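The chain below stands alone and is given in structure tokens; this is the form predicted alone.
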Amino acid sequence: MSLNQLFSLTRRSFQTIQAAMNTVGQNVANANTEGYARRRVTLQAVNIRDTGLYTALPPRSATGMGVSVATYERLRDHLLDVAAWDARASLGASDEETRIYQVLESLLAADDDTGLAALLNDFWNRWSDLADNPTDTGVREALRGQAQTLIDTFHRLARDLDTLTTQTTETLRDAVDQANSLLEELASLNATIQAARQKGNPDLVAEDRRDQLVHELAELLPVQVHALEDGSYQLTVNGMALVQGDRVMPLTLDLSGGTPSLTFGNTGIAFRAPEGQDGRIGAQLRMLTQTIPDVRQRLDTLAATLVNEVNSRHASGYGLDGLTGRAFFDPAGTTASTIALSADVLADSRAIAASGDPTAPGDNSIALQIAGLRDALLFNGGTETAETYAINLAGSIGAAAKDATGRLERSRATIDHLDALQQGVMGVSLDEELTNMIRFQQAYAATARVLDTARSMMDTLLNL
């Protein structure tokens, strides 16, 4: 090797150790960025073929011309990475289920003295006040005022499942168009990427990007990741391409029916995903056009089962001005939102039958009649009274706001044990980086060494 070869190698040398302080730098600086995979820089020794250099080498001589680098790495796991998008989505349908459940249970309130059910036994109980007192007005202005209070509950619950709907409809709204944002960044960056691997040099920042926001659309989506060998991610939700290359498939909202549908593009096809496992989206979709809805029918059917009911009796009565005929609640409302009194109940408490005699005012046949359909099974093919269908409806809720919460508790810790078996393969050690620095630094010092011993060399046959 000539002195000029030896030249040359410590530069090659100087080079390539400063591209390996340069990683150790960015791991450093990085260490607390979020979705950042630490960088690794593999070296290779050079071999003076591969440098160009035409020369004719002695006998047993070293070939070597230093070193140089061979691959910048990311340092991630991608079966982990799958495993972890998988949990996401789980995480994001349970978290949105429990927060749905948790808000229908707050409405409904089975334990609560102003639930529906505590409400429909007040009301039994203001029926069996007036057959023990047909002609008291005072009975009969408190039987009015808990049929309004409960009717006032109706009212409530409806424009609470109104606004619930309204609210979760938005936050679907939001959540398809962020996915939709994220497919185009997802399908932009892939480009990037295979551009730059095609050019031989990765970008690994990109690849970075790209790795969070699928961590991001996971939570939103049951997206599946195929990784291709140009580089570039393949994402697919039930076997439909949302990104393939630079090309997107978005979803598709269509708000404008009754219920909301979310397809693939205009492929017409369905969003279809299993349920619990579908992310915040397919969650939201099934809780407005399953969930919500289920609510809102039975508590129509309870309303609509209890005016039909109460009024078919009422109707045979008297009232104390000894008209008959007339109805207790509007017959025209038998909804959660549209139940209300009948106009003569409203104007005038003394229009209230609870007699079936004319003739006889103090008669209370049918305030007990009607006062009875506390034990009527009048729900769920005869089995449930109007009271346990009250209870049973917010036990479901409560039940599947358990079974919800409990899901979400077990999805955070399988992706709390994904994220620490991620960050033990992709995260930042800053004690391994400053024994890399360490080791670079010292690395530097000594061809600095070579290079000055080099300079010696030749200012000696410089002089001869």
Contents of the next structure:
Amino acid sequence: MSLNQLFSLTRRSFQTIQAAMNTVGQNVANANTEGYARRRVTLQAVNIRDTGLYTALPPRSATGMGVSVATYERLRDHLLDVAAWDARASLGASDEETRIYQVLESLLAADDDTGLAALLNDFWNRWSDLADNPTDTGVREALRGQAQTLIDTFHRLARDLDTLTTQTTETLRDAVDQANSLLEELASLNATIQAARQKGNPDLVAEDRRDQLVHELAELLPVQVHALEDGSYQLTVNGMALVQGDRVMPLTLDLSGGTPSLTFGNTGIAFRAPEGQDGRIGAQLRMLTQTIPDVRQRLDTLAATLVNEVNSRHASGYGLDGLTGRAFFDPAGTTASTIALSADVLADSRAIAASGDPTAPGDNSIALQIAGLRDALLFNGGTETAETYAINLAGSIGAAAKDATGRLERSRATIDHLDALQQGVMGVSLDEELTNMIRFQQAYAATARVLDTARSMMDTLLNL
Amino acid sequence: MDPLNVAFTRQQSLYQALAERQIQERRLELARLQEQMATGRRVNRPSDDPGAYTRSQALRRLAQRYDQHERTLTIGRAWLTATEDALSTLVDLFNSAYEEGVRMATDTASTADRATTADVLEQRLQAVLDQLNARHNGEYLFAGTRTTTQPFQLSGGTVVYNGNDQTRLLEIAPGLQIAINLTGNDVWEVDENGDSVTDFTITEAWQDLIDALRADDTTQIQNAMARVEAARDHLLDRIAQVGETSRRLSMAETELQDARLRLESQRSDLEDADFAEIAVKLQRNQLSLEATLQVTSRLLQTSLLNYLAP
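Please move on to the form predicted in complex with the partner chain, as the form predicted alone is already shown.
Okay, now the whole complex, with that chain kicking things off.
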């Protein structure tokens, strides 16, 4: 073994230490980069055998050829990743739910005195006023005005639900587009990663990027990730493979029907996932196909019942003009968006029937009956009045909003926890990197000393 | 509270994320408390407490309904007052007719005196009719429910009743309806012996006296006076009846007010904020926010970087 060998050994050391230092630099630089997985260089001693200088080891030779980089590692715990991705689907779902429920809540329980229940109450009160003053035209005008306010509120709620539906549909469309483009990109990253692994030189940037994309996708869809041997990820939802190698099955959103439907590719198989864990897209879909239509249905039921019950009593009564058989509400409008006053009542408040006796305008029996509807258990199988129905509608939305907020907080806490664990593995600690840096710096200095010594040894030799 | 400390020591970036979350939560809680303080209410929307919300809403609506009953009571009271006024005036009229009768029933009264008095009473009959046709807010008080038709008319020397015998019911408390009006017949018809058969009407009694005076027959005058007296007593009975109705209104009102108080306290229990409690919570939250901010800023400064030679 020649003294020259010391030179090549130190050269190799310098290179290796520089590589390690580069890694430290890379880590420090990316300390705040989202999705960056900390890298680690593992070193290994190089034996002469490995250098290819000799075909066989000289006897009793224990010396080596210094150090080299064994592997570049990307520190990541796949188990934690999977758990975090799962949790992200419920985060996405509950976040979306919370948002929509809060909008619904603010619509239905806007204000104490302008809420549906309060307006219904005022409506019945105006009928009581009419019962107290059956021949007073001012009271009739007030009743008609209050009825119109109630009707306007129904219309406003119907319009607001329309707007919410339109907006949510837009966001759903965007989310599906976003998911599909993520799927495309993931498939192409799969290809890059597979190819790089085959060449034995893993593309760490691509792998980081891919994990980050899955991270984004997981919030949209309850995606299951299977890491395959070849380094690629297989992504499935509902057991349907959305990404396999470089192949993609995109989601198909069909908005042509009344309600949106989401299917896998052209398989016609509908997207389905457990409530609350179905990601942003699942939650939006659920809101559009269940929650919002359900609220609308309940408003429509309220409007229709009101129209029918008031009208049937009203028709048997007599207006101040002695005429009978007229409707109070337009019988054609039995939904929240179509409820309206009848043409007769609109034309003349004297047509409002308070009396049950054609010869006695001072009779108030019909007005009393209609005012008494406030206590009639017309809803939910004869258990609720119109007012409690309206209150319970707002209350149930409020309860759902509270549940969704609770779920959101819980999944946030879960994600925080998992993120912390994940960061513990993959995150960069500046202190740790700096410590490594000092260590490598020392090693570099020591290697330089070896080189210096080798040079002086060489000098000694040459000066002989 | 914090599950993050597991991996906490390693990552500076985690400090930041955690601090952000904690500070956010504290601020959110502060905003919530501030809202409670400002509105004085613990439940400002259904999601604050769905159970309390629905119950307190029901109570609020009930309170609104009680407002309505109060209005009805006011209207009922005004109607009763008008009724009582008309009846009192009628009583006065019959009293004065009775006094005239007393004066004319003595033998000292001359035929001419009796004729003059008859004329006076004849004219005053119109005043009696006016009271029977008394109106309140444009409605005839004593027309049953035909309140837009003048109930009593003098036609061919006799008085006819054009109203009906229907009562107007007012709902003065939840489920409690009370008849507010006396029908024309209630006032007009006198049932002397309580056999539910009308013996005469008050205008007949009045007319009888006139006729007796014109007939100049002392016995007839005395008989007629007995009827006038009976008519007056009948009217006094009606006043008493109105008084009874009025008493029921007052009782209903007292009950309504009591119920409102109970309602108010229940509602308050459900939704009102406890200011002392909020104040304490605010204090605690503020302190904890400040502490979080301080600790965070300290922690974020600690790094090996600070101790390495430049």
